[in-house]
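Here you get one chain, nothing else, as C-alpha cells; it is the form predicted on its own.
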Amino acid sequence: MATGNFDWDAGEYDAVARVQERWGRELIARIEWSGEESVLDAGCGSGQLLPYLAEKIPHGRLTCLDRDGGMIEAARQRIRALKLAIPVDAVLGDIAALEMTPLRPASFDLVFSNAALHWVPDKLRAFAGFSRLLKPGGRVVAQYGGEKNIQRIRAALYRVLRELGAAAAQERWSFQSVEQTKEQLKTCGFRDVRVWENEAPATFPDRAAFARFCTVVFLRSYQSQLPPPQWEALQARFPDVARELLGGWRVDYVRQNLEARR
C-alpha cells in the first residue's frame, strides 16, 4: 500500500488507511485462487493485507515488498506476530526497479498491487518487472490511482501551496489513461488485459479525522520539501480549503484496476 521517494509512518499509516485496506479486501475476494499460489504483493506497506492474502493460499507462498524501510519492519513484526502456518517473506525493494531486488525471474503465479501503483512514475518499467517475475501464466490484479483520481484534493492542495508561496514544491503521484495503462501491460507481453475505473469517494465524520487522514496519505510528501512554518501552516489550511472544493468531509477517489495475464 505503500511506496514513494519520501519516508513513511508506518503506525500512523495504520492507524487511517482504513479505506485502503478495504479497498485491498474486497480486491482479494474477486480474484479466483486455488490454494497453492506463490503471491507477491508488491507494495505491501506495513502487511496489513498479510492475513487475508495468507487466508486464500493455505497451501502456498507470500511474498511481501515494498521500498519504505519502516514499512517492511512493521510487515516483518505482523509476520512474527501472526505466525502463519505457509512460508511468507518481507522484502525491501522497489516496484519501479524490480530488476534490482533478489527476487527470482518466473517465480511467482500472482502479483497483487493495492494502492500502490500511482507512487510509480515509470509503470512501463514496474509492468516489465512483473512480467519478469510471473510464471508463464502468472496474473497481474491491481487496483491504485486512476487519471481523474483526488482532482479537488489536488486543487485545493496547489491552492494552498499558492497561498504558502511554495509552489514549486512537487507532487509524487503519477495517474495515467486506462488506454495508456493497457498499452503498457500489452508492451510488456501481458495477455487477457482488462483495465476499468471507478469512483469510490470517502467521507469522515469530522474535520480532525479527515485532517488526520489527509496529513498522513497526501501531505506528507511535501513534508520534506517545506520549512517547518509552512510544513505546519499546509496542515492547518489544507482541510478547510479542501472542504470548500468538495462540500463535505471528502475524498475524490477514483481507482484504476488492472487484470492481465502473462
The other form holds:
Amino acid sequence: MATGNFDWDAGEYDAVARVQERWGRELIARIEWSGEESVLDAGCGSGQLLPYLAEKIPHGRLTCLDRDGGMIEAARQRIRALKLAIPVDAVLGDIAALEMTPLRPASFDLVFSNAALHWVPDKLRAFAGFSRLLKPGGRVVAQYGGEKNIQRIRAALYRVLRELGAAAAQERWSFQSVEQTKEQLKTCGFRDVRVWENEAPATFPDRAAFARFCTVVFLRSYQSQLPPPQWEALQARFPDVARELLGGWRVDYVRQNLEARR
Ligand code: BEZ
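Given the form predicted on its own above, what does the protein look like in the form predicted together with benzoic acid (BEZ)?
Time for the whole complex; same chain goes first.
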C-alpha cells in the first residue's frame, strides 16, 4: 500500500487507512484460493492485510514487500505480534525494481497488490518484475488508482498549491488507462488479462477526519517539496477547498482492477 519517494508515517497510515483496508479485504475475498499458495504482497505498507492473507493460505507462505523502511518495520512488528502459523517474511524492496530484491524468480503462485501501483510511474517494469517472480500459471491480482482517480482532489490540490505560490510541486502518483495496462501485461507475457475500473467514492464524517486522512494519504507526499510555512498552509487550506469542489467531505476515488495469469 505504500511506496513513492518520501517517508510514510506508518502509525498514522494504519490509523486512517480504513478504506484501503476494506478494498484489500474485498480483493482477497474475490480470489479463489487453494490454501497452499506462496503469495507476494507487493506494496504491503504496514502489513494491514497480512492476517487476512495468511488466513487464506494455511499451507502456504507469505512474503510482504514495501520500499518504505517505517512501513516494513511496522509489518515486522505485526508479524511478531500475530504469531502466525505459516512462514511470513517482510522484505524491504521496490515494486518498481523487483529484479534488485532478493526474491527468487518463479517462486510465487500469486502476486497480490492493494492500493500501491499508483505510486509506480513505470508500471511496465513492475509488471515485468511480477512476471519474473511468478511460477508458470501463477496469477497477479491488484487494485490501485485508475485513470480518472481523484480528479477533484487533484484540482483542489493544484488550486491550493497555486495560491501558495508552490505550483511547481510535483505529484508522486501516476495513473494510466485500462488499455495501457492491458497492453503492458500482455507485453510481459501475461494471459487471461482482465482490467477494469469502478468508482469508489469515500466519505468522511467531519472536517477533522477528512483533513487527517488527506494529510496522511495525499498531502504528505508534498511535505519534502515545501518549506514548513507552505506545508502548514497546505494542510490548513486544502480540506475546505476540496469540500467546495467535491460537495462534501469526500474523495472521488476510481479504482483500476487487474487479474492476469503468467
Ligand atoms: C489511491 O489509493 O488511489 C491513492 C492514494 C494516495 C495517493 C493517490 C492515490
